[in-house]
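This document starts with one chain, in the form predicted on its own, laid out as structure tokens.
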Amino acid sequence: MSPTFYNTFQLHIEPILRTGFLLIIGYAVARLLSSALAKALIKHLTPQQAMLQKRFVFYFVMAIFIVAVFDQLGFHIGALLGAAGILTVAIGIASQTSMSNIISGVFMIGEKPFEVGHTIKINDLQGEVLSIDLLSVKMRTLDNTLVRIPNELLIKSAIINLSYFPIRRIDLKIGVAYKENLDQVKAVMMEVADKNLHCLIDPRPSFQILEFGDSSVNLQFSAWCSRPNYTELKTTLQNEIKKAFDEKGIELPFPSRSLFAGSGTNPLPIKIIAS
């Protein structure tokens, strides 16, 4: 191997080795600093804010090392920044949907209608928020599937945050027969709620008469519980009310219809066959 070829090979390989070494070191330092900062701030910030801080530090440190890499390769930083600015404008014009998602994401992060870990409902989707990014929100549904929702869609939709307040109200719509004493019905349901461990005493459960239906008096019984006990209370309360109604002989009627064929028509023939 000639000395000229060796010197040329060494001249080309050394910058590549240095840039590779810088990238590896930069990645390790960025991961270390971002993780350390997230652990230090986790007690003072929400999970979403801690995640954003971690990502910002990671990308900022990586950007510094990437600038150092370009410098090692001999590129002029000013020219690169100018080219990057032109490229950014071109990409922004070509990808208006992405820019709309980014702007919507900035507004949502500032408004904070929900946070990581909250359970939200959007249209027909309901689940736990896993991450809030500039382009989309990732959510895990109740059947353990991952859903990615673009921020532009979120900013235009009504978002129901089921985790925002510490307590929730359960509304049970129940129909009872017209012959029943409604005061007794109310007393039975109140007694059931008082015995249920998940039902809060304050606010007290409430009892309403909604309407006189075709075959029943339609009622609404509302009870409050802490947010984690919502599903458990809704299931146990309905089960216990049904058992209490059966014990007290309170009828839950089926829908019924009366057939009238007119005054000039003979009654419909009915034949009873003894078994």
Contents of the next structure:
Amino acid sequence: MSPTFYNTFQLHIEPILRTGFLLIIGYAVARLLSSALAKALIKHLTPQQAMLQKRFVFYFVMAIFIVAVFDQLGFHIGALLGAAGILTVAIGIASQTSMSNIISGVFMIGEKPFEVGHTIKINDLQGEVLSIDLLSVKMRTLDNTLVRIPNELLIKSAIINLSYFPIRRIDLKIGVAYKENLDQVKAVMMEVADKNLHCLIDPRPSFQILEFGDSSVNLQFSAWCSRPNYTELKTTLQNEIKKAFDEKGIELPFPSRSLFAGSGTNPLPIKIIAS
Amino acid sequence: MKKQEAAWWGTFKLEEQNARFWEIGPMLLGIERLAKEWRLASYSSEDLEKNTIKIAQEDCPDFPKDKLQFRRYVFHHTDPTIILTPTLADRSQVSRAETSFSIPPDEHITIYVSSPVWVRIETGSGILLDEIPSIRQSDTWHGPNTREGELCYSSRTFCRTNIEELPIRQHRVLTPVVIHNHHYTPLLIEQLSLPLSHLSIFADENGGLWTEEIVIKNELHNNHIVKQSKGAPHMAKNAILISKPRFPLKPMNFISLFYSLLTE
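To test you: the structure above is the form predicted on its own. What is the structure of the form predicted in complex with its partner chain?
Below, the chain from earlier opens the complete complex, with every other chain and molecule after it.
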């Protein structure tokens, strides 16, 4: 081996190989450590916390190795950090939307209005949260499509978290005919709720008369259930109420309109104009 | 208390292509063994007063076929034995008194609250096939508000105070609850929350099923002290342990858990 080649190798190729090796090792160590930690903590943390821990460990370990790489390449770390600060400001000004999303993301993670796995509703979108990232939240809708919502939009919008509390209330709005006995209607609905195993005994279902509508007396019947049974109870309760009303002869009226000719309940005058 | 029929629980041998049927109160259970699979069929009647205990090898009870629930468990080769064990529900049970009652100051009483058994079905080699409740209970919520609390099963209880009035039912487990009122005002009892997943089951010499005794002390400033006795209650004669609790509690945890066991 000639001395020239040896010198070239020592001066240029060796540091590159060393830094490449450090980066590969760093990546492997970061992946390994973050995954191992996530696995170890999965029983004690929520999916979101586990995901955040995993990412934090990964980026922290990678940062250490990248600093080591720059050190190997002969860069002065202090000067580099100063330059990075100036660069960050420049990039920040140039990419205001992204920065806004990142800052919104940090606030979202801190505020925790929802977590990974929760079902949320934003504007007209409803779905399960798959991930909360620095720039956006990814959500799987009920018809199995992926929606990416920028964090900036989330911060400005009203978010309805359907998974936050363990029990939920179902409000059924029902109109019954004016001729019906409302005490009997209430008793029938309470009996239906009592027999439905998914309907919670406590808090008790409630019965409310909302208004005297155009074609019916409008009622609201509210029943509580555990969160996973929400859809099933909503369907079974309405089905059972309809069946019970049919059995008891309680009428669920269609919208109807009565015409009056101006003087009480006299019939409309009819005149035959052609034979 | 009168002596009941032979126990429905224990270890049973089943030849291939054979079936056995159990009537456990309102529950009907059928288990069939094939060369490579176990088949289970169960049905819970709405007649909660039904108190039959019967094991049949050939006489298949009258199963309502449209309401039966079927389950299949496939193995490389099935074990010839099957083990049935009574166990308690996987959640707490809120027992609402049919008629609420008051305990005057400085009085103490023992009331008996029953809970339906669940049937735990295991193969001889200890593989759990299923746990089936003998009756399906309604859900209810027990807690200070709709944000804090726990999801429980709901039940109604007569809160009997006389042990002689208690019927022996092998599909229900009795819990003696001793309540001391150390407060200077009467204590109104409307419902009780029983932590079933932390209780064991004991069988007495008559075939009755019992859990440990629970002692509740209503102290001044409405503090409730709750304790669980160790072992079978004294009224269960020659009782033996037949089912351990799902989640045994350390004594310190027990007190903190039942802050709301008693509802006034």
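Each form is matched to the other, and the largest set of C-alpha atoms that superpose within 1.5 Å is called the rigid core. Worth saying up front: this structure is predicted, and the values here are computed from it rather than measured. Positions refer to the first chain, counted from 1.
Undergrad: Rigid core superposed: how many angstrom does the CA of I24 shift between the two forms?
TA: Residue shift at the C-alpha: 2.7 Å.
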